[in-house]
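Okay, so here's just one chain, in structure tokens, the form predicted on its own.
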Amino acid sequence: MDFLRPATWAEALALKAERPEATPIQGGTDVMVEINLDKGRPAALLDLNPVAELRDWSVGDDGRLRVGAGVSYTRLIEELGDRLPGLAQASRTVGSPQIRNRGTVAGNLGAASPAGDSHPPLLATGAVVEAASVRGVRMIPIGEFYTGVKRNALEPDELIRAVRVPPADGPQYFSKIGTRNAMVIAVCSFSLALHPSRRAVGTGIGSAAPTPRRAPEAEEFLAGELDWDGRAPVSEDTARRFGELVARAAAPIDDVRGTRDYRVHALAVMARRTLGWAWRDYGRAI
């Protein structure tokens, strides 16, 4: 196994073009586990840690936050938690403090596991993945990024350069169920984002389908039911129906972490709970 260590982004893209089979690593918190468990040995590792520009974040001309591929979960929580609350909440559930110090959202995207914690809030907020190669830069809407179980839309010569996420314009919440309280892979997860400026709702479902996915029917229903101006309480019927539509959007399986039926039930519960938390916050923001 070859170990490639570019010093600059241009060098990284050139190496990826030359060796498209090389597996990129940033924190290595997913890739190295697979190697250590002998679940796969890449032909080459492309270490992006020395590329300083990947560790930066900025605000783009469109107002979106551009989070570099090397920004760790810890930094995202500490530096962007107030502007990306849903993603920050999900980041707090990732592994241990040591893992959060090394792991990145871009690495989560590259692995494309259905159980990845960052996927639901990225879907709920309408993030865009910035992919780059020697051929140029390509913007991939998050809903088009996941193509199958642990597969994504990147071309063989492309690397994730950054993730572009709109700052929160309303309450956001992330909920996750696991077999214990910490350092656990999600049995299922759910994220909700309210967008009062356009009276819209965003959702994200994790670990309950071959890929992370939204619940469009649930989003449309809830956006039409919420009292955006008066902020009247959400009725029990509305909350229950929202939960049912979220659960209907999932396509879970039975596996070692949980059954299909449990995941369907849990998603409905998480949808109702996150809605209650988010609407409470919205009512307080008068």
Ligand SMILES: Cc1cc2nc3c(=O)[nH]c(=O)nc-3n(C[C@H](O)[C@H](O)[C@H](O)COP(=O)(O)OP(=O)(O)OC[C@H]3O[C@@H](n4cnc5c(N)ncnc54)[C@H](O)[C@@H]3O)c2cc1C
The other form holds:
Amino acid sequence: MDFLRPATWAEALALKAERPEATPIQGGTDVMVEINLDKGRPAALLDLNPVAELRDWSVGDDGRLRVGAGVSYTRLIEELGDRLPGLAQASRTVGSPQIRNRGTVAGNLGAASPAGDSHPPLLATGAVVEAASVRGVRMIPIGEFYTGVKRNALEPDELIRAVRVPPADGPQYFSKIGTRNAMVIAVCSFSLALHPSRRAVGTGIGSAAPTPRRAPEAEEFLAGELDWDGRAPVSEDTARRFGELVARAAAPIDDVRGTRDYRVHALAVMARRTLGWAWRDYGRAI
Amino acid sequence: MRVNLTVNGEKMSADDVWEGESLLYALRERLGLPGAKNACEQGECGSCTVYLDDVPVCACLVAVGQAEGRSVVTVEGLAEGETLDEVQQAFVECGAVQCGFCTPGLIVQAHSLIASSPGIPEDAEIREALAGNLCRCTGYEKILDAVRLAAARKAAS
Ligand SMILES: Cc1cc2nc3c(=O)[nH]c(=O)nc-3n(C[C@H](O)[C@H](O)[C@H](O)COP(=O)(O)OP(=O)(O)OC[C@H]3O[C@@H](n4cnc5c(N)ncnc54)[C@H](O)[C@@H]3O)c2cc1C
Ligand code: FES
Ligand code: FES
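Follow the form predicted on its own with the form predicted in complex with this ligand, if you could.
Every chain and every other molecule in the complex is listed next, the one we just looked at coming first.
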């Protein structure tokens, strides 16, 4: 096995072009588990820790927050929790403090597990993955990024430079079902983002289909029902219907963490609950 | 490959390191520092917790090559000579140690919590900070006592 240590982003891209089979390693919280448990031996590890450019976040030219691939969950929570509340809530549920100190959203995207916690809020907020190679930069809308179970749209010579997430323009929530508060792979999860300026609703479903996905019908329905100007309470019928439409967008299976039926039920509950919390915040924000 | 790093303030290097090896393995098997424990090798138990550049991490999930040129502090680096660090002292006094396997990781993680808390952390904060450290013996109550005691002493000093 080779251990490649690029000092700069340009060097990292050059190495990835030369050695497309090399496995990038950032926090190592997915990669090292595989190696330790002998689930696979990469031909080479491409260590991105030395690349200083990846460690920062900034406001991008598109107004989105450009979160570098090396920004840990801990830093995202501390430094961006106010502007990216949905993603920060999801980040708080990842593993344990030690895991959050090392793990990154870029690593979560690289792994592309349907249960990854960053995916639902990235979908709900319309994030964009900034991928790069020696051939240039490619902006991949999040909805096109997940291509199958643990598969993503990256080309073999591409690396994730950053994820670009619009700052919140309304309430956002993330909800996750698991057996305890820490160290839990989601049985299923859901994220909701309200975009009052566009009168739009964003959703993201986790761990209930081969890939993370949105619930477009539920989004459209709710956006049309909400009293954006008067901020009148959401009727029970509307909340129930929204929950049903979210659950219907999923395609869960029975597995060790939960059954299909339970996931369908839980998704509807999480959709109604997050809607309740978000609409309460919106009502108060006058 | 060769890896150079600073451990507990001392410059060290290890030769013929396998590229897929963890920092935990290198500390224990190559650098003579068996304090950090190996229990799960998958980030679940926290018994391998060490500081990497002042941030507590699971040493089992850091590829040793990622520690090149960086600074690591293990449980062995906390005491000053024969004088225990106040977190270690509080664990002893409160009976927070039974078999001791989880202890080095808990000490480092608790040390980091106390170092970053201005006063005495709330119970909920302590539980959250230690959520990634499993103990099969103590039932955690005495561990919480020890963390409160160490925090109170630090706040008073
Ligand atoms: C104990 C434990 C608990 C966990 N709990 C959770 C949880 O609650 N929720 C959750 O979602 N996940 C959880 N995880 C999984 C893991 O922590 C996350 O997926 C994390 O986001 C991975 O980030 P990383 O930087 O450590 O990735 P790495 O392990 O470094 O990499 C992960 C994948 O992404 C690729 N990659 C990394 N960086 C890049 C890049 N810049 N460009 C292209 N590809 C890249 C790697 O090649 C690899 O395939 C847990 C893991 C452990 C060990
Ligand atoms: S041995 Fe590293 S977390 Fe268990
Ligand atoms: S004292 Fe035995 S595991 Fe904690």
